[in-house]
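The chain below stands alone, shown as structure tokens; this is the form predicted alone.
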Amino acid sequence: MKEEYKVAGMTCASCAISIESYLKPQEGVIDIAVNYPNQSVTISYDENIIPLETIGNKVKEIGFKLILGTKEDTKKEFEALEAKRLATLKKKLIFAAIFSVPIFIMSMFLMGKIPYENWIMMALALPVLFYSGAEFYTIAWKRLKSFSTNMDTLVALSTGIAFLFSVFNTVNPQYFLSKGLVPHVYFESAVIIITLILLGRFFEEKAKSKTSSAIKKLMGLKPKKVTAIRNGEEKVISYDEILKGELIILKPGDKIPVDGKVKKGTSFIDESMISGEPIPVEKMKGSNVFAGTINQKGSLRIIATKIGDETLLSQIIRLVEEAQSSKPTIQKLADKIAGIFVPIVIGLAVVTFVLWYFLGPDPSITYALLTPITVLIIACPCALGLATPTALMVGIGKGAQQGILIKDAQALETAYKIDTLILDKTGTITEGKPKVTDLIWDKNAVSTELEKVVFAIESESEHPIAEAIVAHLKTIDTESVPIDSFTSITGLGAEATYKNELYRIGNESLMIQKEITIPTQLSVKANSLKSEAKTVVYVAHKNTVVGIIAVADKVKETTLAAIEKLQQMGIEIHMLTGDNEQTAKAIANKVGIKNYQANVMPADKGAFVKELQAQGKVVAMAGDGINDSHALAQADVGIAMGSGTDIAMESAGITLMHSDLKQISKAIQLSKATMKTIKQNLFWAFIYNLIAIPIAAGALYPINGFLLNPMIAGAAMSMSSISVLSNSLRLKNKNIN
């Protein structure tokens, strides 16, 4: 059997290492993959041999809690576990901060000049470390039961023994003054390095508690009360009890709950989430509809083809949850450095005791307590726990600056690797807004007074092409006139009477079944506006078209230049658009794009991207629909536009507030700055505890009698985490273009 389950209780990659170091062993368990970013386990197991619960048990051993039972309650109760834990999180970070600023204060800049100060910092220290603190403890604590560590036992070793050889040295300082030395205290640094690290959690956990959000929104489209008939009585039932081959009652506002067939009624409907395109299609008896639109004016009565996990809006969830549940290659990396490096500081803490307690001069027990501890100090993770995490926060909060909102910072770790860009076409490329572009009049008529007419009857319509051209007449202060008359031809346009005489609004069918002339010089101009992908509406009066309005949805004025200069940074760009094909190509000449393909559907855009990938390529998807959420959750960097949907914002790592393409170069120079400055903390904090672990342990001692204080190992660690967070710091400063 193989299934997967949430996890609660992972706090660093190395807590996924322990997980599967420790039940892949166990008798009956085939395989085991944990995800830290997703929080959530894959099991295959022989369900004769070791039971899940079994499983759930060995789980609960080393400190975290496997989430047993149905998909849907496992997803709730681990919400509410990690809600619960954000919430607890805050509150000791508070806590932690509140009792260190003074400790930090009294330690730098007060140290000497205030009686009892070792004591007040103890009493102050106690809080932190017993309250805020504590989960360090315990968790190293189960981790030492089964033989296992995580940067939770380095913290609380660090922390724990500076703490106790502070109280040791407050409670009886003689010790050490009888033999020589300064009986120093580390309060400070235990209750630092704690609320550190409590901080970088709580950004950390605020982070993951967002992700599965585009999952919630989806699963939001889903009505929970659908009106069905049964047994010839119109029955508010709930989703679950719709049946398939039920006949659904649609209202106007309705948000359709099933895959299904009209069978009567005329509406519109918003199929923005499949199809990406903003204008809603006519349906009308025979047409099919799908679950996750939104029927807009009309009512309707559908049969239920496909119902819950059949339909496209099930399928689509799916296909996101994949994509957000896979791991990506740099978190690999860190889980791999997160595995090896706690066990190899306490190696060489516990060697330098060794070799301290029987090699060292006299009195060699004291070299043996002050050297390891030098070690657990000065090695503690702190700077190289802060060097990517500051860097990230500085790099986000610039992008934020900038109109680029980072949600996830694996996005801003890999956009700088792009290499292939994917376009949606509407709301991407375009402005995802139909508009009027064209308002042409034949030579004889009376412009003013036709668009009158036409503003009186197209305001009558429902239809979302006449909405364009009557806010397009508004922006003009074109004024209505009252109509005697007015009737909609569905599929067709409108036709109504002013002042006794017959106007016709409509499209090119309309004119030829009522048999009206198009003036040569009209019908010329027409298609010449088609074959710019635009519609063209005829206005008629009596039997003779007197103008043409072309509607389309209009490219975004940045867009040719942003396009431009991201081929000129090597980046190969494809649009996919779910539109056909004549639009697709017209688009994609006017803005330079040589790969494009029309009539897209949401998977084949996933499919895609999974294709590029395989191809070795970094893909990034540019999108603002529903219909790209898969896409943008599959590429290794999704990018929503400002102005689309909340769940393709959601899907996306990066969201463009000002939805200019303009923005993608400028996201790319910036996740390339961030990278950078990261790699600098990195090798910064690596290259310190390189050179001051042998150091702290006493390696120059032999050579020239050095040897490291604890207390100056205490100012190094604080010096190497401030020379980081400088660093992090000038990223501010950078200029991004």
Second form
Amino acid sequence: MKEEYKVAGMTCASCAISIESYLKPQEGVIDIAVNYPNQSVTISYDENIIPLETIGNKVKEIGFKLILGTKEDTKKEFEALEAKRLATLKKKLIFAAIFSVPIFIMSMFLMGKIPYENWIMMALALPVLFYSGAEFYTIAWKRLKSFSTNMDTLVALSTGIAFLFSVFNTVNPQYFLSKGLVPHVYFESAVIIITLILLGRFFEEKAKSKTSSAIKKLMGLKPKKVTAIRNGEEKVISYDEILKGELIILKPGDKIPVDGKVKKGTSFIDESMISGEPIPVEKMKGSNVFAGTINQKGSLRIIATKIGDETLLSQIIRLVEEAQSSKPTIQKLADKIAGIFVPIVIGLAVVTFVLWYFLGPDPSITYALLTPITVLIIACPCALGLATPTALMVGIGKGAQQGILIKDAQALETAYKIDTLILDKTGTITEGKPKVTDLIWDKNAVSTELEKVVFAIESESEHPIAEAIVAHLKTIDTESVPIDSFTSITGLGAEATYKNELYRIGNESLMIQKEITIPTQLSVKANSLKSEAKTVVYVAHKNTVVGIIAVADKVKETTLAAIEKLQQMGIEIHMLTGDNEQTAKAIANKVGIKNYQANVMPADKGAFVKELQAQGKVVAMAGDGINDSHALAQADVGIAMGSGTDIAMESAGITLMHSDLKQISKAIQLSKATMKTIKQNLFWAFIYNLIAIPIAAGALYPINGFLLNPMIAGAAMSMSSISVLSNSLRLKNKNIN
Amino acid sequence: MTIVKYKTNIHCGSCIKSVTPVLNNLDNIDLWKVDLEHDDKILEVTIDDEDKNSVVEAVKSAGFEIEEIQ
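Taking the form predicted alone as the starting point, write out the structure of the form predicted in complex with the partner chain.
Once more the chain from above appears, this time first in line as the rest of the complex follows.
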């Protein structure tokens, strides 16, 4: 039996390894694969030898929870558990912060001014260590049993020792005083480290929970109630009750619940989420409609052909889910360093102890205890803990000032590596709304009079292109005239009479069908407009075309310059669109993009990102629609347009508030600057350690009898934190273009 | 548009579920309804053209008996 289950409680990639290594040797378990980002485990097992409950109990033994039950149930239970975990983490963080701040103030500014200060600080530090920081010690203990270390070990070790040593000096200061040594306390380092690391974890968890909110929004596109015709009667049923082959009634404004085929009626449907095409598509008998799209005008009866998980919308949801869970979590730089740093520090402490014990002066046991403890305290990862989060925080703040919203710190950590950028056409390169680009009248026509008639006729029409024309005429202050009659001709256009004269507005087919002459001059113009991928509407008076109106989705003003700049930065640019070949080609040529693909379905966009990633490219994707959400989630860096859909913004790591492609190059520069700052910070975090640790161990003692004064040790630690902080703040004034 | 009646053995809710897709998929019919209360389980269909036979074929393909009432 092979089954996938969710696992709650995994906090790092090594949790996954520990589950794997614990379950694998169990009798009856054939194979096991833990997916940490997805928080799930796939187990093949022989249920006759090891029942599922036993596996569940085994997982529980090592501190995790296997969620058993149906897919829907487990999802809910898992989400509830995750939400609870985030809430607990928040509580622990607030708790830690409340108690840490007074300790910090006391030790930094009020030292020696308050009676019983050490006792007060000890009392304040207790809840931080034993409630907020408890997890560090349990994880470090579990890891110790398997002889491995990570950031948690370093935190547990240094805070634990700093705390115990401080408690000893608070309770029994006489011990060191009698030997001529200062009994210093380090409560503030212990609690500040715990608070800072919890803060980092909280942000990380929050980013993770955003993933599911994007999916929840996608699911929200399914309507709750649906009107169906069952056995000849209209019935309101819930979404889950829809059957295949069922006849469903759609009123204007309704969300389409299933993929289906139109049986009766005509209407316009907003399909931008699937095709990216901004103009609603006309649907009539036999046309296919898709779940999640919106019926705009007119009523339809559709037959459900695909329901539930089979719909295109469900496929998009699944792809987004997969893309988000399969994204490799970048190994945290600090964690990596801690893996090497911890054993070295412990080794040094042991060596220090041994050397002092055997070679040190009397009382050798005192020195042998004091020096390794100073080594361990000096090694405190205070500055190390600050290095990444402070730089990211300043970087994110700077981005926000420029209208670049960075939701996912990982995006900022990756953006500087981008070498390939995929742009969605509609709404990203272009404005995403059809607008009148050209209005050309025959030289013999009285244009002002005709504009009024066009305005009147198009105001009556329900066609989306008519809306664009009306909007344009409004901007040039056109007045309306009373028309006598109006007839809409489905799929072709409309005709109307004004002052007993016949006017027709529509496409070329209408003109051909009604045998209307198109003057050569206008015909030439129309053809050239069509070659620019513009939609051409003809205006006829009696039997002659007197004007043409071109409608198109305009390229944003800043697009061309932005693309040029990105290309200069050495980034390869691709354009993808659900639009037809002609439009795609025209736009790509206009903005100078060589690589483009037309008629691309949502799933293909994501697949294309994957394909480029497989070639070893670091891919950024910029888009604005639901149809881009899979690709945005799949890309190394997803960039959503602020004017786009919420789902695109949730799926992407970066949102551009100005919807301006120029911001992409800025985001890349910002990422470069931020990463540089992080690396500098790590240098500052370590340089003090490198100098102070040997001194703390007593390296100078044989030379000049110098042993590190704990005050100086404390100062060195503060200096490294201050260096890191001020270096991060420098990023604020950096010029980003 | 004509209304045609058929005698069938579509006798319960789940029978209706099985004929629903086949009847809805017929292009020439607009509305249909089975009177489950009636002894003869009368299927009443509004047909756009004269092709009454397509209904018979469709219902038979779903595994039911059907016979037009003259």
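Note that the rigid core is defined as the largest set of C-alphas that superpose within 1.5 Å between two forms. Residue numbers count along the first chain shown, from 1. Just so it is clear, the model here is predicted, and its values are computed rather than measured.
The two forms, fitted on the rigid core, differ between these two forms by less than 2 Å at the CA of Ile512. Annotation for Gly360: C-alpha shift of 2 angstroms or more between these two forms, rigid core superposed. Fitting the two forms on the rigid core leaves the C-alpha of Phe168 displaced by at least 2 angstroms between these two forms.
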